[in-house]
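Here you get one chain, nothing else, as structure tokens; it is the form predicted on its own.
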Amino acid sequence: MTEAKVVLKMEKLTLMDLPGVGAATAEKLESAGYHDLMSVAVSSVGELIEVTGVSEAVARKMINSARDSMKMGFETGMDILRRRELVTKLSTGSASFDTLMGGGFESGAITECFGEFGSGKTQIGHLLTVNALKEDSTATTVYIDTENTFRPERIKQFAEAAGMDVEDVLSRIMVARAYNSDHQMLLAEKIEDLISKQGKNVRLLVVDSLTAHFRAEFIGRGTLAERQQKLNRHMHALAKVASAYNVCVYVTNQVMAKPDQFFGDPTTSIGGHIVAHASTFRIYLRKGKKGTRVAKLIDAPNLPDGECCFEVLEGGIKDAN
């Protein structure tokens, strides 16, 4: 094992190996989504009395427990250095959208892609679910649908042009409809059951689209404050699954004009900078000339903003001529 995959190792302790945790209060916190020492030691205190009833004392040595044997406290820049060695990236196929992200789509980072309709958001995410299984014959990847634009079709085409096999393939996709926007929040929670309890390598969560039913459900400025909480708890527990297990997180996101913009781009996201500080790389897509899309990078914490020129075509994406 090398020292980097020795950094993430956890030890091997469960929840009743917690101090004030017993049998009941252990079903308690299972029961809540509370699998593992980590999901107690990123917890609130608020949050485990409201689930376990216990006082705050005990919520707190629960706690403090938890993040001790995660060893959560400081560490050297080398160890992060060591621990991004984990890290890996999914190809687009097109050079130069991949040279623009510094290689391709990042594991253990959210990567947000927002644009107006065609323009090449939901594609993208059905190339990065073949490209994800062909880099590695054990992976699964998990689509989280909330527009009802998951295609198997269009990933059958994807996977021929890449000389796949389409049910290994599709046998390899867990889908899921999100019917609004708790059911999609469940969802989400329900990734870690799958790779802790299921044993799923899962390489790539795709979330298509991020605030559509976010949007339709919370209407006016009265409710505005109500969904960018929810919407904060539900970009927490994506990034949580992306740091905690190596997941390449892509989520699509839709957007509106700035009625009060008179110069240049009004074009700008829904969810306003709760969704943008959550995420760790943020593209800009817009439609070309002669059917070409655009992607421009406005963020990342380790790449300079630019942009590139890429087409859809129906094997993948490649560069624009």
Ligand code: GTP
Given for the second form:
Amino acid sequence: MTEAKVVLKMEKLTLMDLPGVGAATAEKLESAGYHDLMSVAVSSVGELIEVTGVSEAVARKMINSARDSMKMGFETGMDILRRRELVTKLSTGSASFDTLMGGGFESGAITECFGEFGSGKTQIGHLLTVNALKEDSTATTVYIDTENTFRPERIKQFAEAAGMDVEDVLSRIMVARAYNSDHQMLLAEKIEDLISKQGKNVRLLVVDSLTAHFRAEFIGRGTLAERQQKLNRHMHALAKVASAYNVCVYVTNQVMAKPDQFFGDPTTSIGGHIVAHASTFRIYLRKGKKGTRVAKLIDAPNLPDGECCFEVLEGGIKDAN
Ligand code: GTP
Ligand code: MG
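Starting from the form predicted on its own, produce the coordinates for the form predicted in complex with the ligand.
Shown next: the complete complex, the earlier chain at its head.
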């Protein structure tokens, strides 16, 4: 068989071709967001058992068979360099904020801003939306709004300040209100359809707030493991959108008081290691002097840590003097 034919054959395989997967199991997998062999290949035995109720042995066979059926594993450094060349940087409008971020918010990655109420997380989400639409006239952006804080009026102000056609801008923003954490997870898993089935050129995905529903729904120590497991799955879905389609993903997160901390900053972000780990860039936002905001880059793969100071204005954000 020639190589092209082998590839064709691989693409034709579906979930039902896996050992132990009949129509009922395939349906369970589909409804849990496992649409192709790749998603099974990269999942864990525990996840598959939870989703389908099959035995451990069957789950293991499914994963191994999915892995065997596809080319997985290593890429050369050149492959990765070529992919890195596709990375774009989305400007915030504040020169010092952009510099802090190495030129702007990166595509193909998740950037998390966490900070107290009023620190500017939602404003940044609105601003990035307008800037993404400005940089690419064919672009669409997606805004998953969990706290009902998306404001078209605010988009209008930013768009007008940027000299853009407000109706065009608003019509290229797809807003979904997420009513609970399951709904939020489902929305994130549907974004792939927007891109691959509806052909939308999604350049930015905002999830504001990433953690509020999870925080409100899972209260008390006993539920923490379940919450983290769900958050983990959600972060995976977001990371997949980012890397498979070179989308800039921006998520917001709250902070909570750390009562046992006497030195340094007495706050910590929600979602613990799961969120921290899955976010490529992490920014801590806080209120500064005279109405300014301070952004501190605390985690980035190839940038030095640092701080910048900006102001939120009617038409955008600007460096603070
Ligand atoms: P939570 O979602 O409550 O955690 O806060 P957040 O971090 O999302 O805060 P948000 O981005 O909503 O910031 C609100 C702040 O932005 C306000 O307190 C104002 O300082 C500023 N802001 C919002 N709209 C305007 C505006 O039209 N003009 C100006 N100058 N500032 C604004
Ligand atoms: Mg907000």
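What you see is a predicted model; the values in this text were computed from it and never measured. The term rigid core refers to the most C-alpha atoms you can superpose between the two forms while keeping them within 1.5 Å. Numbering follows the first chain given and starts at 1.
Here K296 does not count as shifted, since its C-alpha moves by less than 2 Å between these two forms after the core is aligned. With the core held fixed, S65 shows a CA shift of 2 Å or greater between these two forms.
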